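A lone chain, given as structure tokens: the form predicted alone.
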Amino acid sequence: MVQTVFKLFSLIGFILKPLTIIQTKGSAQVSKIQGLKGRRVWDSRGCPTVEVDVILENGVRGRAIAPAGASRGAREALDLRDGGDSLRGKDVQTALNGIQTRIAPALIGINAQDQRGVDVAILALDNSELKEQLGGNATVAASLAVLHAAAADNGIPLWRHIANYFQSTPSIPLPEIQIFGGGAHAGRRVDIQDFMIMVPGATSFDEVMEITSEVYFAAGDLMKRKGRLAGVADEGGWWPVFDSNEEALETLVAAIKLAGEQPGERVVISLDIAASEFGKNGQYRLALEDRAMDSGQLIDMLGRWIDDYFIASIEDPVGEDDPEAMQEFQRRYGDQVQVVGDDYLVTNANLVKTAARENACNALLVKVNQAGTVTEAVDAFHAASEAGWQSIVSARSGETEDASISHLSTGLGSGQLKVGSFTRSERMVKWNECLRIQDEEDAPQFVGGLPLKNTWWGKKI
């Protein structure tokens, strides 16, 4: 299994910069790992998670924290939790023990500049398909921490180290920002998981932030006027107090207009359907509307939304166990919208290649902890690029102050970044990190605009 996985490792890069320790320039030739230290920290939902410090022989350090998802694909790397009654079974002492007794001894003496070698050594310790033995939370934190240490040792920003190591062309990404949270992120108050906007008409990352701020608070004002303002969901988007999924879309369009924008000009809508959360074996149930439908009916409904609203991107439109429906959705709408595979692809290079052959998607969501190591995530990104797809580097619903993915998206030149909403510090730290990168002397260019056919521009509602 390990050998199969690493056949996919063809020049790939994924980088992060959680709370990387910035230190003076070290030795780029021989930067051996001296030790690892794992600790329990807490994520944005108040759940335990894993943080790892990596220390090099010359004293340089790197740090990373594992995120955790609420909506999880069946084939993604598993977090290792202790179970039992303590902390609702979510403690991570077993994962931390694995870091100290297995991962640390295996990595001591390895050159931190050899990210692929580091990840090969980690994967050799766990021959289970989904990293059940060590836990994806332990492997991803260790892998990312080494990446941070290597960047600090070279005396360069994490995004630059990623671009150099994986031989990619860096760029500042276009954000995809949640306005209403739903699905598993909001007690399933509405069926659709994310109602988001993108601003492909913006000329800078800062301009995206300004426009998004106006739309976000306009949406809150509209809900307040209707007496439906009820706080925020897991990722900081407004809590969805709606009578139907379409009402959320209508309110989002109204918020864009209230913010002084014309939908379809600078601002477009993006959706994460997360259909696996409410469907199985080609049968789906919209709980909010008490409505059952099959794959064809779900595809027809989403097609009407594409016709009626300014939608540029749809993630996981059908279930991960419904490949024929995914292919049908791509066939019908792939030239109009970005068809993104998340649960369907779980940041897996083999699954990306299969989906490309079957014409089942045209974009990949990249989540490092779905894969379990940096190199595996970058392999999936490269497989998507080779297929001519777009990629979106993404956070998880359980997040921390770690801003690694801002650097990963920039360093790989992924073009798009999804970290949640416009409030809550575990989200804003990632947006703000992009603003800082934008101000650096050798900053890469901002990527505005989506490389899709413009059939969704200028439609009337």
Second form
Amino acid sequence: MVQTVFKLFSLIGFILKPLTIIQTKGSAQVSKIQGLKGRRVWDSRGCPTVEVDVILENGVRGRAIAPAGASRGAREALDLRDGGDSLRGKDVQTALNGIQTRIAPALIGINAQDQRGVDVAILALDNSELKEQLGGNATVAASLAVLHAAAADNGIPLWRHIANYFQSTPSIPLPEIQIFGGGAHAGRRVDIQDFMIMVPGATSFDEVMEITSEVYFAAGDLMKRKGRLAGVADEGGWWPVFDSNEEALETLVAAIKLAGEQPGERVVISLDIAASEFGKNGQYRLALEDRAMDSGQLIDMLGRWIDDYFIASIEDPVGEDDPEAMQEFQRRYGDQVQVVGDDYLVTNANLVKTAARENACNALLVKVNQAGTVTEAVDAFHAASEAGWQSIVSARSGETEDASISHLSTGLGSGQLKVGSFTRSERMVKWNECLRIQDEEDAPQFVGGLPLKNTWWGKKI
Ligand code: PGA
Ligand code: ZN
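Show the form predicted in complex with 2-phosphoglycolic acid, please, because up to now only the form predicted alone has appeared in this conversation.
Every chain and every other molecule in the complex is listed next, the one we just looked at coming first.
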């Protein structure tokens, strides 16, 4: 049934796509860049970050802000930080200087409609592997700001511009929403990083918001009853005061029930293990339970969780340096759950292709700042689609009022969107932006569902 609905959406999209392309002013449009201005602004953790304004020759503007991760993949684009004593070494003056002295001169006069050309020009300035010369924070803000300016110059919403330029079929994504934070986002109070829900049984984005709100507050009530309410973690999920990682899962299941839902029917659980944060070279250590395990034991434990806790998606189940274990996990559970590569793939098309060849994942987490430019991130997304994978456009734990990723997820038709929890405006701005997109006259369809083969969820219906 779910598969059929998906096929139907794809078919409708296929028919509509030529129409949407006609709506753009297309390649004939020239929107020359007149200037770029970088500025230091502050993210949701109170850390400095980079904002870029792009101005076109006709006065049209675009703006974007770089987010920042805390549990970063070793191979992702580096944020350029000044180091030293002030602002805990996190100031971004060097990155801003690079925008003014290198990126701006290289982009002035280029057509903002040619996103790939813009990104190639940025890349040509920094031949280092991880963009450590310009900084991924500078390149991502510049690249995204140009995308905004081009959309504004076309007089169309950003999601529509993305769909037109990258020739994709837009859709409103299915959210993945954190209820408990953990790992690096909660002082490692528990080892697992994200305890999330998805509502693949919802019929609209609105309904997902409603159900999520009920589950979120039910979880808060449960914590309060146990005397364990202790505020929220970095992404707005409840602070995880638990004696074991399993207790967090049990509480999440209980919260879903308390919200009046039957786990596994409309609502399922999704985890980001972020295993690189507690393991290296195939050896892992769950600090909360003082338990050491090897890759095989970690995989066995996650397998038991899949059976016991209505889990439909698992991100980074093992370390980014443990490819054999990723393959083993995908081999054993890839038919039951979405196996998502985040730190493992760092939004890199080549790593996606390798992982697809090795059958190490079946889904990609897309973080534009891991890649460093819009084009590179979309290339990774395309590589994932070609492999027949799902994709989830994702925020970082350090975020701002920038809602570009809601448009990126919708415009590309990525299918899923992960932005953290259900409180805090740097998160809610992304969910609310999807609601606004949904209200537009020619809004795309809500994608719903979770198109997995042989999932327990699929079996039950
Ligand atoms: P980060 O983590 O933004 O702190 O790197 C988010 C994630 O792992 O998905
Ligand atoms: Zn992750």
